[in-house]
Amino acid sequence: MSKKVFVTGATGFTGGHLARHLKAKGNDVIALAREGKDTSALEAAGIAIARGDLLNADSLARAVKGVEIVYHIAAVYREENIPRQTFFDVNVEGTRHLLKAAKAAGVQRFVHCSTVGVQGEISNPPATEEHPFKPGDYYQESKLQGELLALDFFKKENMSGAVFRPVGIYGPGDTRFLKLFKFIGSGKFRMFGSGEKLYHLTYIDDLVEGIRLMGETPSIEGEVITLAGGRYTTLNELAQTIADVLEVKLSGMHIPVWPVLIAGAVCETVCRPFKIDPPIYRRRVDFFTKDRAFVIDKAKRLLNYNPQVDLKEGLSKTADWYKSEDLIS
């Protein structure tokens, strides 16, 4: 049945895909957008725009009137030179404002987007939702606080709500993995470390269907559910699959991690006082040194979640989009 739904973060990658997916499913979709944000693509898809801001409680109260389901995707993500407090203002206090507005408006279900980053590096992978918290930066700390805030609010206010943690989101329209594709395509890619660390990707179409199910599946109040792709892989396999998709030969060279960590520390120290982005971050080395692998049994059991896009197909579709946008040759 068609429902009136509200999506935050719809001018971003995941929120935009979600808003369009919900609209395609026959829902009446309203997207929150700050003043000045380009919403032309959303409007072309028949999505209504509510101008507002997570830090403006009055704008949220107006935006959610008559809404049945709230999908809260918006967040301040990792970028250099963002003050620490900004993460907590938006990812925690902004969430609090939206929860209160949704409760006052009689919203039937509140779906909150967290991140598997709240669990940090995964020891003894793959991890379930019960794996201990171990946030590693301001972003992850703020998302953990936002997740706990939402769960506490659902319980105390007797509000129907649930939390999902997405894993390694990718697909056409996103550029987070563009550098990896570029380096592999150019033949310049070198693996840092052994390449046997585990990584888990989630194709965007699978993810947004999982998020939709979070909003429409009954009897999941107060649950925390990981949404991820059908399987995880080693970094060696991931790099080789991208090389296969791009039809290039992958270098088998491996580079020790420690020199890159030292170079990253130096670059960060030199660049930070001048508020410029360092060419090398230590955090980027985390990709090569930390396991990221998760169990999705809970999503399958409670949501009937069933990822459809396998890794090679998803990477191929992503590469095709990069090529169509002249981002890679």
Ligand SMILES: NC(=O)c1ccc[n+]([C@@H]2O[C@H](COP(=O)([O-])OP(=O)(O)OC[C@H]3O[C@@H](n4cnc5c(N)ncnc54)[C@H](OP(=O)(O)O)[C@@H]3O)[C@@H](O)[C@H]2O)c1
Second form
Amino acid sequence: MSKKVFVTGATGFTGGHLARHLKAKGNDVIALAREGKDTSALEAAGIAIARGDLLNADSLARAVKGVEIVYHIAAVYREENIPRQTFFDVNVEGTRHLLKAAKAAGVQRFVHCSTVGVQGEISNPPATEEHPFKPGDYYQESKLQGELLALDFFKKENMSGAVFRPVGIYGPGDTRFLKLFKFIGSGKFRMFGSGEKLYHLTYIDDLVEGIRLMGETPSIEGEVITLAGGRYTTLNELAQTIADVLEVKLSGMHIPVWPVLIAGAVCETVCRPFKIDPPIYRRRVDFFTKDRAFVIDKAKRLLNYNPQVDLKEGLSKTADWYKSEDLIS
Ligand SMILES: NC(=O)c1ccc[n+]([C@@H]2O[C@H](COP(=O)([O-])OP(=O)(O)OC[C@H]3O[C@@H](n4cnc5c(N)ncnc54)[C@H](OP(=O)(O)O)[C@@H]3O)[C@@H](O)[C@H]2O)c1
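Having seen the form predicted on its own, could you give me the form predicted together with this ligand?
Time for the whole complex; same chain goes first.
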């Protein structure tokens, strides 16, 4: 089924993989890219570029003309040294601009990327999509507002749209888990806390196939669907699997979390005025202190989503990519 599709966030990790996956599946893919961003790799893959910005409604109206499916992946996510308001400007108001542009252009399906972070820490894991909202920081708060805005817009404007919530995305091209790989690879890794908290990863190839299904599966209007890997682990098992992949020994030592939380708060306060990325920040520490484990029954039932990549295989592929980029030795 070849469609004219539009992907935001394609200059980033997930959107880039998604744009290439949709192209490989035979779609006519247009990617939104901000002025000055290097798009040569996307163009080499046969992806057309529409220059624009989520903050510029006119640029979006021009970009989505004739588009059948919108995959809205872009968000302010990784940056730590930008004003809090920017998260809301891009993740909420930017989403509003895109929804309006898509509606005006007669787009047939709008797929909105949220995050399981809107549910914050999971009590009684694993969680379904119904677990209560509990955003833990302003990024997650902005994603929650974006998700609710999209669902409300679909309903009020009678627009075919659905929301997916990814969980810990990893794979070649991502650097979010690089610090963990480096730390474990150095042999100096110490687990913060007990290591018995649960964590759930999603390999990028599985995720982009799930996102494609969100765009192409009929009768999922207004649904919210969690997309995650086939299983979750404790942090201890995750660290051990990374150590196995890197062929290093884990010290097995644990250190208390609270000094790190205090150090994170201090680093954030000191670094923010100087627009420096803090070496430790509390959102990173959440990784060690919050249960994040999810049920993917709804994705299986509604989308026939069926993640293929085993955790160890995915971590090996990620390590191989880090090595090929000289990010780890
Ligand atoms: N990574 C995870 O583990 C994870 C987990 C749950 C949910 N998510 C969600 O998944 C999505 C993708 O995450 P990612 O890790 O792939 O992010 P990423 O690599 O940081 O990419 C973010 C993308 O958003 C674009 N963007 C930011 N501000 C923009 C603006 N004003 N106008 C247009 N584009 C803009 C960036 O463009 P530039 O290149 O121009 O900066 C980039 O292409 C996000 O919605 C995130 O909230 C991620």
